[in-house]
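Encoded as structure tokens, the following chain is the form predicted on its own, with no partner shown.
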Amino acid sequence: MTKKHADAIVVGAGWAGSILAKELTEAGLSVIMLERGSERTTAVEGAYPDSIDELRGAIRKRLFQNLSQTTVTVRNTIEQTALPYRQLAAFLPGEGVGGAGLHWSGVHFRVSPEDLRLRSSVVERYGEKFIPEGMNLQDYGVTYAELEPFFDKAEKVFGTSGEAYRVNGKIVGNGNIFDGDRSDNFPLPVMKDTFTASTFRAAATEAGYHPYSLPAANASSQYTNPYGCQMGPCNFCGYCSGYDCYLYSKASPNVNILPALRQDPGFTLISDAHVLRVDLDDTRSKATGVTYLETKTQKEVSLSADLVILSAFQFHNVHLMLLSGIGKPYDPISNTGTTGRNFVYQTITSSRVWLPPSKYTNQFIGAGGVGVAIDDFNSMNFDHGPLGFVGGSPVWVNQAGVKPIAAAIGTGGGGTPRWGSAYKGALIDTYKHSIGIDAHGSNMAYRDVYLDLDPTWKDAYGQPLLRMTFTWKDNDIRMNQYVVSKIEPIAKAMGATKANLVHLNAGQPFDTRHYQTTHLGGGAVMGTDPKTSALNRYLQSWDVSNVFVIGSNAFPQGMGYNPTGMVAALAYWAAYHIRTTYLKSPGPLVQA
């Protein structure tokens, strides 16, 4: 084997990757960080008329995960023999540099306040009787006051678009009332409203809720980041979710990060590395490096190093630390061990309004963070009690700009033909002139739904699959199906001639044949017990304390947000306390 030192090493080449590799060789430290796929430069790879080629991208789905190689077994319930995720549809990772933080929208919230502490928050209003049997509700171990601070260097170092409800106290705008305190205002002035968010906003006011601007990693304006790295203005032209920006409009990694990263002599970036394993000492309690493949040649390279960042995407951390032995796994029977506990997804439905024919909604317009939304039944912005559910949804039109591939694709339903004079009929008054609504909600997590290593399925590497044992609980259902019968009342306020309201049904398990959200979440949580936690509050492994697990893995449960936002502040929370304190003396970090 070949053998070399870093400081550290960095696993994943995405959103977290990217913040712990910039912040770590600030700090004077030398930084490998490994990619497993390909490597991606916007000015190539994201180059125009390319990047906006909907079949190369949507359709073949370009930026994603190679699932030939490596995926997941899907399972509904503990009695059921998982089997592998062989075709992309439900949840989409991405593979290569920029990694999911590549291909994603835009939507960039931060977190309720109260999301933050559900138990203690569900427990104080409601009694610890009304979570129910099997939930596994808890803290985060961290508040909103301390990570604001994070939120706001993240949004500056995005070049987030949008309008503060309240900063330092003071109200200064139209944002969400719903919002935590600021201690300054988003970097970029709000998007513009597309047709489909000002109707909606128009109409969530006179229904009586309180609409505000989504906040947006796409550029509003020019913009330069404090990394010195430039942003151009979006153009609305349609292409974000599953495409890299050839306009330099859509924060990433490989926009706003790695090119100031780059010029680190620092920093080495190494692609087409599948990382196999976290190398441990005879303990088991500290890593000494990592060893992985390079797929090219199918060598195995030995890495040495004194610390060990995870921040690949959610269930790839959770793999990494099963297959290296990081924690003790977790047992849904016994209700022990920490590892792949508290697994979680989101609940969303996507309902749709149609105005009269002499509304056109010009649905090719769009941006991947645009739009208006609803937080009246989000969190715990709500009376749960005579409801008996935990959890909430934001209610949003958020028009990211409809393809003429996915246009054709997603006519049809309730009893619309898929083919003839009447699907081409239904084809043009949907694109034309109908709202798509979304309710995009939070999933708790539970004893029966976890993560853990597949007893029978392996990957090309000759390694165990990771085993997914997931379904939507009636808690999900319940809230899913409150939530979207608060879209009535907008969809009357609009004048909608017909309207389909699309929720959760009771019983219905988890498909993996439709897209639904790449927001998957929990399996290495965070916390201040190391019984119901993997990471303490700073996302420092319990067992390993030279090794750091930064990702939407860390979310106890999840919320009704996008996760990226959240992801990129304790990015930044536990890059600061690497820094500040671990790096002066190394070992487990206080719980202050």
The other form holds:
Amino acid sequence: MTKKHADAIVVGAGWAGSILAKELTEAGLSVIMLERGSERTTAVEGAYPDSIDELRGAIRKRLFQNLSQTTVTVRNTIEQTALPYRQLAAFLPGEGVGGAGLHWSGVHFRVSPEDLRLRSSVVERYGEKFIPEGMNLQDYGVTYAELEPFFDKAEKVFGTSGEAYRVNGKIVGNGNIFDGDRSDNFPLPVMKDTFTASTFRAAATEAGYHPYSLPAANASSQYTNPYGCQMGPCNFCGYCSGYDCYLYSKASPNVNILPALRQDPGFTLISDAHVLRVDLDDTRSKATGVTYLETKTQKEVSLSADLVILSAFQFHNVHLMLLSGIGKPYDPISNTGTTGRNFVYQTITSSRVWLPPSKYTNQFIGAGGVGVAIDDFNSMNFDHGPLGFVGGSPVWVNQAGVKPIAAAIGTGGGGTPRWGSAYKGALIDTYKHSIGIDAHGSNMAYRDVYLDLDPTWKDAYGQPLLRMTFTWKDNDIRMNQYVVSKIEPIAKAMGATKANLVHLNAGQPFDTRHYQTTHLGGGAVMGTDPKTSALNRYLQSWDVSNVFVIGSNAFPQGMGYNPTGMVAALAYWAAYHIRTTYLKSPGPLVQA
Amino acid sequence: MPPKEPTLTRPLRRSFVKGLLGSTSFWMVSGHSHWAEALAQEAQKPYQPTFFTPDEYRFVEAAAERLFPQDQHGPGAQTLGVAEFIDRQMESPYGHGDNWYMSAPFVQGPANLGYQLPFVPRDLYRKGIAGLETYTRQQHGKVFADLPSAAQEQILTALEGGSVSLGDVPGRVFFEQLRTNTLEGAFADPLYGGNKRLGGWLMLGFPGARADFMDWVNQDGEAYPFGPISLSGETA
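Output block for the form predicted together with its partner chain, input the form predicted on its own:
First the chain shown before, then all remaining chains and molecules of the complex.
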């Protein structure tokens, strides 16, 4: 019996997978996209009013990964026994068609140009010795100028709202002065400032910083993208993060790509299909297809393909590479191997300021990608010389719509009551009159922070869980503390009656129990040296040249920005080179 | 006669799901809008706990009221129906830990690596309440619900601080479970049995399912002027 064959198999139906599937079907390939979760459409998961139910949505985690089937184990250091991440908390991967792209907020950044060549930039300015011992600081191997057309394309597909600073070398507006040059404006005008965002904007200006509007993949007006997919205008309902947008205003693969893709006769989407491994030939240098489990029938199915795209969530991509034997697993002791190397996260701390009781911050009003930020302490935008750390952090007010259960659970602690009458009073005051300010920063890669397979725990399919070895390091803790200290003058200028500035503390280990961010990265990074990167600069596996691995797994270090815009640009970048070069002559695009 | 359209003040009522509510089978077929209507209907009735025993239910009512008391700020857990909410949640997939990774071995480790017990929420309540009532009787000679507020607060403070062991369940773990579910019950949509008469949302100024704020994106710090509405159309 012959196996079913496709020209290309795409694993994972999120942003990266949908972009690759779209590009490859446009190139005339037959494409099968496998998604382990269920089918999802706005007509069902986004139907008002069920879609805006906080308990069912963000609290019971309707759209997130079901850990009962598979999870990861986590430890802080190599000496510890990693334990399973049994309850969703610190990070929230998606599941189902759309992936994390269905439940994301919509903050749609590009990249700080210097972040793509961070090692080179740090060495040029401060010398090699500035890099701390054990930090695997690396360049991406691709420049901002090379990626710019793909950032532009992604913004047009996503219907991104924003205000540019510089287009084709000409200053055009009040955007971020630290941004790289753009070839075009945002496709949609900037979203309005909420009251909290305008308060922050005025105060940051007064404090001498350079505020800008967050680029938001929340549509400021109706929009039809290049694929003919339509978006409706956002009404600031506040149900972005953790929800399927009932107004078709937040960009998602489900709204912005799949409606066009589903019409292509060359495209097949199979949901409830959990990929177990990429099948390799005897030389282990060529993929022959994939084997997946039909989760509804528990039947194993093998498909053959000429090209395999891994585009699952960051750590699922790395997990699949390890399970399939793609590349050499990273070993932190011998410092060899690349699959699992440079696993990174982001530093995020949320501070809060209170305005006088006459001012209502109406925190339930918002949109996931909307807000005002400063980049004065992000990337290489400030002098690190006297500070002695690498990296940085934007600071922002990003009022995405604060719901009552989340507010109630999060109020109290740090010496203030978490229950009882005093707690109730503080909760009401905080909900009505406060503003959240985040420092959402970089996280560097370290020799002893990595991903591998767990020796003990298995998933529902009998395969070893992925193991994370991760904790906060001194460099990143000091960076976070420095940036958080810069919030103080902003709080003063806001007329705050009280401020609670929150930062990481020296020696503080990573804690899996509290939500931080889902912006995990690295583990199969892109680069120019096969000894330190699993992928070449086109996100092609150095070891198995008909496998491309698309996602934030490719980031050599965690950047201060939200990753989705960068993931989308890298997806279009890889797709472009597959279409223009690889398909004409399959094989390595870069010689190792 | 066909059902009438729902209005802002009169939720749509339907009876065909009667009896299925609270059972797992109901939740499994619940991916459509009837689910909200059915839950809303159920939330209107006098409540008989199905998971908790009467004694356990008295404990949950009393403990939730101490955690979220009636006071000058507004209604407490009892008025808001928090115990009913928790009882109903125990019969939902959540109560059975449906999206928790529950594979052995269960190895205890540092707290920051997260929950590592072999118990789902239903187990935590059953074991936690039994353990805490044993502790309460030893310390005070009465069950929790019969103690004065000050003694109840003292017990909850000890529980939160980690100085009480409840047999298989660390006191702090049970405290966090109780606190989280109490706050969920105070502020979830009323269709789950808590937040009765939208009392939780009124207290916070949260407008519920309005979900359209184009008129109030930025009114220079003026309070949002409209009261809450629930998913089923109840207003307050």
